[in-house]
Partner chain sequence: MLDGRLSLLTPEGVSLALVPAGPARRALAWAIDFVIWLIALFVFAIALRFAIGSGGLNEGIFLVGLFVSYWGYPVLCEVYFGGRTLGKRWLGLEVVRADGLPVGWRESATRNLLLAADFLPLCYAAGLVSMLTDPQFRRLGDLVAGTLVVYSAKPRPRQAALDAAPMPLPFPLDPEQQRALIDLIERAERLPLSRRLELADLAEPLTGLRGEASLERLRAYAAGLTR
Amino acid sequence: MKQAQFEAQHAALWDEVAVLVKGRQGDPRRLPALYRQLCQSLALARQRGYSPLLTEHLHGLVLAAHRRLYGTQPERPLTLRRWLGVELPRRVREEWRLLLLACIAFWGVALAVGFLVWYQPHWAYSWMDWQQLNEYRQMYDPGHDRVGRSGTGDDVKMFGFYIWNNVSICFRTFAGGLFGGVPALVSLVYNGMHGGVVAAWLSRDASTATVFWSFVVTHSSFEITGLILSGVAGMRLGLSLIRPGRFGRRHSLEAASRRMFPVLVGAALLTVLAAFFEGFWSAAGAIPPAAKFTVGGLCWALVIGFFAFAGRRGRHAA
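Structure block, one chain, which must be in the form predicted alone:
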C-alpha cells in the first residue's frame, strides 16, 4: 500500500487520538482501543518503510496517548538536561549539511571580506561610512574608559541591551529561515560581512587590535554559535515547507519543529550566555588581555568539543 493511501485510510483515527490526548473534547473511554490501533499504525509504517516524518509523527502520538492513559509525566528537570546534553548536540550533528552551509555563509564571508579589507583598506568604505568606522575605532581605543561600548549604561543595563540585541538578531535569522531559508542565509552573510570589516579594520591598527580581540574572543564563542544555530533551525523549518516529502506540509512542519526545538532552546541559552559574558567579562578593564584570551580559547574549545562529542554515548539505547 502506498503511503498516501495509508494516510487517507487512518487519518480519522490519528486526528481523533490527537484530540483526545489534548483532553479538550471527545470521549476518553475510547482512548484505550484507539491507542492499540495507533500502535498498529506505527508498526505498519515502520515495517513498510514509510517516510521518517510520518513514523516520527505517529511515534509522538503514541507517546502522548501512553502518557494520557497511564499518567506518566515527563521528569522535566531530566528532560531539560537531556535536551541540552544529548538531543541538542545530536540534532546539530544530524543537520551537518545545513550547519556547513550556515558556517560558510558566516565564516566564509567574514574571512573573505576581512582579508580584502586587511590588504586593501579602502574597501571598508564600500560597506561602512567613515563615521561608523571611526566610532568603532573610538570604542576600542585603549584610552576609552568604556571599551567596546558607545552608550553610558552600567554593566547591568548593558547586559539587558546585549540580550535584546542578540535575541533580536537571532530571532530575525530564525524567522527568516521559514521563508525557504534564503533570508536566514542573507542574515548570516550580512553579519559575517559586518564582523569581517570591523575585525580587519581594527586589526590594522596596533593600538586597537589587542583591545578588540580580547573584548570579543570570549563572548563571540557563544554569540556566533547561537546565531548559526538559529539559522540552521530556521532553514530546516523552511525546507520542511518547501520539501515536505511524502508528508503533508502541516505535519512536515510540526515534525521539523519538534526536531529543531532543542536546537532553538540551545541557541537561546547561548545568546543569553553571550550577553552575560559581554556585559560582565569582556568589558571589564581590570582583567588583563592575556586572561581574556585564555578564557576565550577555553570557551571556543568547550563549544566545539560539546557539539562534536556530547550525546554520543548510549545512542542506540535512546
Contents of the next structure:
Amino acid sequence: MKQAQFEAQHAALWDEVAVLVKGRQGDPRRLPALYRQLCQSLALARQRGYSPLLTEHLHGLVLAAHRRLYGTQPERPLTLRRWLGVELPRRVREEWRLLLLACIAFWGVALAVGFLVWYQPHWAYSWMDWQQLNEYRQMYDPGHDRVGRSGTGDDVKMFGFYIWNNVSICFRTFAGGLFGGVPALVSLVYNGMHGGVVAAWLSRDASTATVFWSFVVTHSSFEITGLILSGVAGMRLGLSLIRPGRFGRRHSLEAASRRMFPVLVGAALLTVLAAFFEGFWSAAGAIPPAAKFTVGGLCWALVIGFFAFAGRRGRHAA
Amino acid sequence: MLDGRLSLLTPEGVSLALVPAGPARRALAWAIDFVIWLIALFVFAIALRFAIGSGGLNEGIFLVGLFVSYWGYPVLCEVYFGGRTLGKRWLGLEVVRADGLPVGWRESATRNLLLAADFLPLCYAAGLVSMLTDPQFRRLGDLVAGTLVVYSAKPRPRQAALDAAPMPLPFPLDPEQQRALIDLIERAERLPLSRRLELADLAEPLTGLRGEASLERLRAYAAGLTR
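Return the structure block for the form predicted in complex with its partner chain; the form predicted alone was the one displayed.
Okay, now the whole complex, with that chain kicking things off.
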C-alpha cells in the first residue's frame, strides 16, 4: 500500500487519538481500543518503510497515548494517612538495629561529651570557642526577654529560620546516607556532640539550667526524633548499596528508597512540627517552666508511644 | 543503529524510543532554573518589603518562602507540569520514570532530595561522575528514584503529499534506501540551496542527472513511492 493511501485510510483514527491524549475532549473510554489500533499503524509504517516524518508522528502519538493509558494513577485518598499512621512506625520498628545505632550515635555521644564537660569544664573549649559558649550563655540568661535567641529574635523570623535550617539539615542527613551511610552517621554524631557540650555547659550554671532545659524539652522531642529518623533512612540507603543481598545494587537502592520514603516524610513533618513549637512555644517567657516541662514530657511520651505502639494492629502490607 | 536511544517495549509489541539527555544540557537547564529561582526570590523579597515592611515577620516569611521554593519547586513542577521545570521546558527535557511513564510524588521527591548527595563533595561532582559512568546519564538521585531525564519529543508539522508527477524507480531500492530518499525530499525545504544541490549530485547513479534536474527527478521518485 502506498503511503498516501495508508494516511488517508487512518487519518481519522490518528486525529481522534491526538485529541484524546490532550485530555480535554472526547470519550476517554475509547482510548484503549484506539491505542491498540494506533500501535498497529506504527508497526505497519515502520515495517513498510514509510517516510520518517510519518513514523515519527505516529511514534509521538503512541508515546503520548502510552503515558496517558499506563501512567494513570488510581485515586488513593488515604495514602498519606496510611503512610504516617501505619507504615511509618512499622518501618521504624523493622529497622530497630539502625535505630539503635542512630540513637547511640546521637544520645550516646551527647551523654558522653556532656558528662565530660560536666566534670571537666575545660574540655568544652576543645569543641567550641569561648565566644560561642558565651553567646549561648547570654541566650539562656534569665534576664534575656526572649530565651534561646541572640539579639531580639522575632517569633516568625525564628520560625522561618528553624524551618529553613533544621528541615534542610534533616534532608541533607538523609541524602548524605547514600555514601555508605557514613555521612548520615557523622551528621548524627556531630549534632549529638554539639548538643552535649551546650547542654552540659549551660547546666553547670544554676541560673541558665532551668531556662535552657525548659526551652528545649518540648521541641527536642520532635526535632531530635526527626533527625534520628532521617539518619536511619539515610543509613538504610547506604547499607543497601554496601550489602545489596539478592538484588543488583541499583535495584536494591531503589527498593530501599521506596521502603524508607514514609520514614523520610515522617522525619520532615516532625521537624516542621518542631519548628512550630520552637518558634511559638518554647521561647515564650510568659509560660512558667513547670508548664513547659509538663507539655514537654507529654510530647516525649507521645513520640515514644507512637513509635512503640502505632500500627501494630491491622493488615500487613506486602 | 548506533545511537543513544533507549528502546522500551510496550505490552502492545511496539518499541518506544527515548533519548536520554547528557550532562551538559542538564547542567544548562539547572543553571536556568537557578537564575529563575534567584530572580523570583529577589522579587519575593521586594514584594514582602512593600507589603509588610522590614522586620522579623518579613524575614520569617522570606525564610519559609526560601525553604518551600528551594526544596518544593522542582518537585511541584515535575509532578504537575509533565516532568518539566522551567529550565527543562526551555531546553526540551523532561523527567520520566525508567519505564517511560510520568513521575509521581515519591520518585520526584527522592530524586530532588538526593541533589544534596549529587552536590558532594562540591559543585555536583558526584552527580557528574555518576552521569558520565552511567549509559543513560543518570545522576545518583535518578538511580535511587528510578528516573531518567530524556529529550521530550517535539511534534514536527507533517507535510501535505508531494505535488510532483509520480515516476517509477529505474531499479528497485531496498526499504532503507527508499526511506532515505523520502526523508531527503521531506527535509529538502529546510536545507540551504547549495547543500540541496550537493545532495542531488550525489544521487547521480540513481537519476542520471545533476543539480536541480536531479532533485526534481528525486521528488518524482519519492512521489511515486508515497502515492
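By rigid core we mean the largest C-alpha set that fits within 1.5 Å across both forms. Residue numbers count along the first chain shown, from 1. Computed from a predicted structure; not experimentally measured.
Novice: Would the C-alpha of Q9 be classed as shifted by 2 Å or more between these two forms after rigid-core alignment?
Specialist: Shift at Q9: 2 Å or more after core fit.
Novice: My question is whether A256 is one of the residues whose C-alpha shifts by 2 Å or more between these two forms, given a fit on the rigid core.
Specialist: Superposed on the core, A256 moves its C-alpha less than 2 Å between these two forms.
Novice: Does H57 count as moved between these two forms, where moved means a C-alpha shift of 2 angstroms or more after fitting the rigid core?
Specialist: Result for H57: yes, a 2 Å-plus shift.
Novice: Hey, core superposed, how many Å does A33 shift at the CA between these two forms?
Specialist: On core superposition, this C-alpha lies 15.1 Å from its counterpart.
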